[in-house]
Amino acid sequence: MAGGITQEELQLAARNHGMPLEALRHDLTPRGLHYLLIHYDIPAVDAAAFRLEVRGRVGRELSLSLADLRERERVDVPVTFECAGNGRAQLDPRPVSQPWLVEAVGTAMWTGTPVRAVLEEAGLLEDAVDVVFAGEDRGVEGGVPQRYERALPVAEALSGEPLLAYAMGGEPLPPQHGFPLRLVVPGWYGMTNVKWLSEIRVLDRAFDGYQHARAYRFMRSDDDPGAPVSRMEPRSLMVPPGVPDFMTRERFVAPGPVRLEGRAWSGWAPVEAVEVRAGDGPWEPAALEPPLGPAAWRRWTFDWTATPGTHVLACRARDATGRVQPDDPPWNVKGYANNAVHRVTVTVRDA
């Protein structure tokens, strides 16, 4: 053990890596600052003898190379991705895994072509129930071998925003984005999103597979069977103000006018007010900047007055269905969607 991190938690966070929050100025992620989570290996495809099998519940079976998948429509959409777990290692006790505090997350420009229009061409059979998209990355979770897979219920397989995606930022995927091809599902948390996508498969029943039978649910207890998780709630994160100190990150602001910033977001709804409180003082609004898109973050500012003393800032986001960040999180066994206020301590002291 390290710190309360066993050595198998610093193996995944070694592997995984979240985005910096000082990166929450860009619009768009930087492709090498995006956070990343790999569950298993990343696998080597060869993008020339790629194809993407459609098969199932379908009246005609497809066989897609890349070269297909891009004479298709072109979609170009900037979408924000938040891992489930984000936010995890900052519950109380906190779930073994990766220990993530608020940085797994990032907004990419994917490029691709829409899943419908291949599912529509496919033709689904009358008893479509699910849709299961299946990567080339494999391994063992739980004690059961597996690849990687998530199922999309039809209504939303066909809703029209689910994207094959083969371009990130106006370029191919990286090896570890899931290059060639992966899913994209607006509005869904990041464990949607299946990287090196080589299979679709429509059942005729509910999928049971093990990313969704056991893994990614929110369960009270070890025998709860829990329920799914499925869209992210709304967070609002901050950029941290000022300068920090190298091993604690503590923050550090010289007193007068600091304009603070940051980005919200929702799968649910659009973000309809991002909220700042200072200390104990009331919760005041931030001024919001029009989204880069549905299913984008949105940019935020705030005009603090900083005076000599330790304040602790936070911020937090509503959307349109109503949704609020809470002051402390409902805790879950595996430590999905903590979408608390987010709190970043600042030391104000003359230069």
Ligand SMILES: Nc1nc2c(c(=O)[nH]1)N[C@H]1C(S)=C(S)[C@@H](COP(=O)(O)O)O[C@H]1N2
Contents of the next structure:
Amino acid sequence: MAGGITQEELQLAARNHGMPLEALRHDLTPRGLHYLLIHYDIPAVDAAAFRLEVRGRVGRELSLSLADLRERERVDVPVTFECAGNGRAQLDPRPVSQPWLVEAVGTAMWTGTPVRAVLEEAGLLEDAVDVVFAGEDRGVEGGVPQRYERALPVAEALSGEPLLAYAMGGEPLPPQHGFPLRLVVPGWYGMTNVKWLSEIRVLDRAFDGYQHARAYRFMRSDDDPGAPVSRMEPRSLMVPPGVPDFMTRERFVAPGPVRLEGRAWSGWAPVEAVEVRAGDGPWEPAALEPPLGPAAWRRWTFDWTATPGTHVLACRARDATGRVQPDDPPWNVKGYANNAVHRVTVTVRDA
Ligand SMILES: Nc1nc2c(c(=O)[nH]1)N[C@H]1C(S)=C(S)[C@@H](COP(=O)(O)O)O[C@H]1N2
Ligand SMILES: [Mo]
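Form predicted alone already given; the form predicted in complex with the ligand follows:
Then the entire complex follows, led off by the chain already shown.
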């Protein structure tokens, strides 16, 4: 499957767009340029009739309107999202699903209220194990009819970080990003951030729904149960310098000094270093700016002197756990977490 993509992959790619890499220039991804991933259809949710139901292994069930949620403690946090399938289309053989190259990323200011206080108010029973977050959207996946559901272990749900978000960039969520309410879990891959959220269900056992048991696992073969996908691996991307060729998107740059720039993030620990390499040259440190927040990307810059010829520019990030972007990450069946070094081919010539 190294060859051309199928009509079905194209159908997915036309619905689910990435962030144009030039938008890495913005601290917060402008509305509409944030990437988008929707497994089924965007559901129509009536905000006036909306309730968030909290049930299961709780002392007291809750039913909260949007007004109830807006009256609670309000938090604004910049959070970088990345789809777990980002980089999938660069794997060989290519896993067939949404064919992302490297652009399934974005950072937004999310506004909402902490999950923890809502769970504390409901009162988790002592046997609580997993907290399921269920969306209003429905579909069939792998032959299994379902609504989109993901869970967090109780300790993560109570960590204080996960938010019930009703605004993005200071405005109500747009339909495609989960109107009127979504979960936001800093540091985890995108699938965790359940959109069109309408139910929180506390279980006394590990959640075994489709999006845990079958999807979002690192599998080496079709019958490998695999380990679950959770936090984002470190990644850096660069704004492609110069101007593109329309079809190939190869870059053309004039000779002389060029300021390269990009962003880097990791869901495991702060990014500590970004390095840049031109052609077969050495890896050299980029300058890092402070992160926008503990769960958002950092800007980096690197001054490069462009000399005539064709060069492959590369960047890689390292986080405080020591995780580094690999040249070639290990392959897995569903194509998750391909955080290979970002490479951009540039031809340097006079304009
Ligand atoms: N209800 C629901 N939530 C969902 C999804 C979905 O299909 N349905 N897609 C998930 C996936 S795979 C990703 S990567 C993120 C994407 O969020 P965004 O479209 O707001 O960028 O939403 C997640 N939340
Ligand atoms: Mo995703």
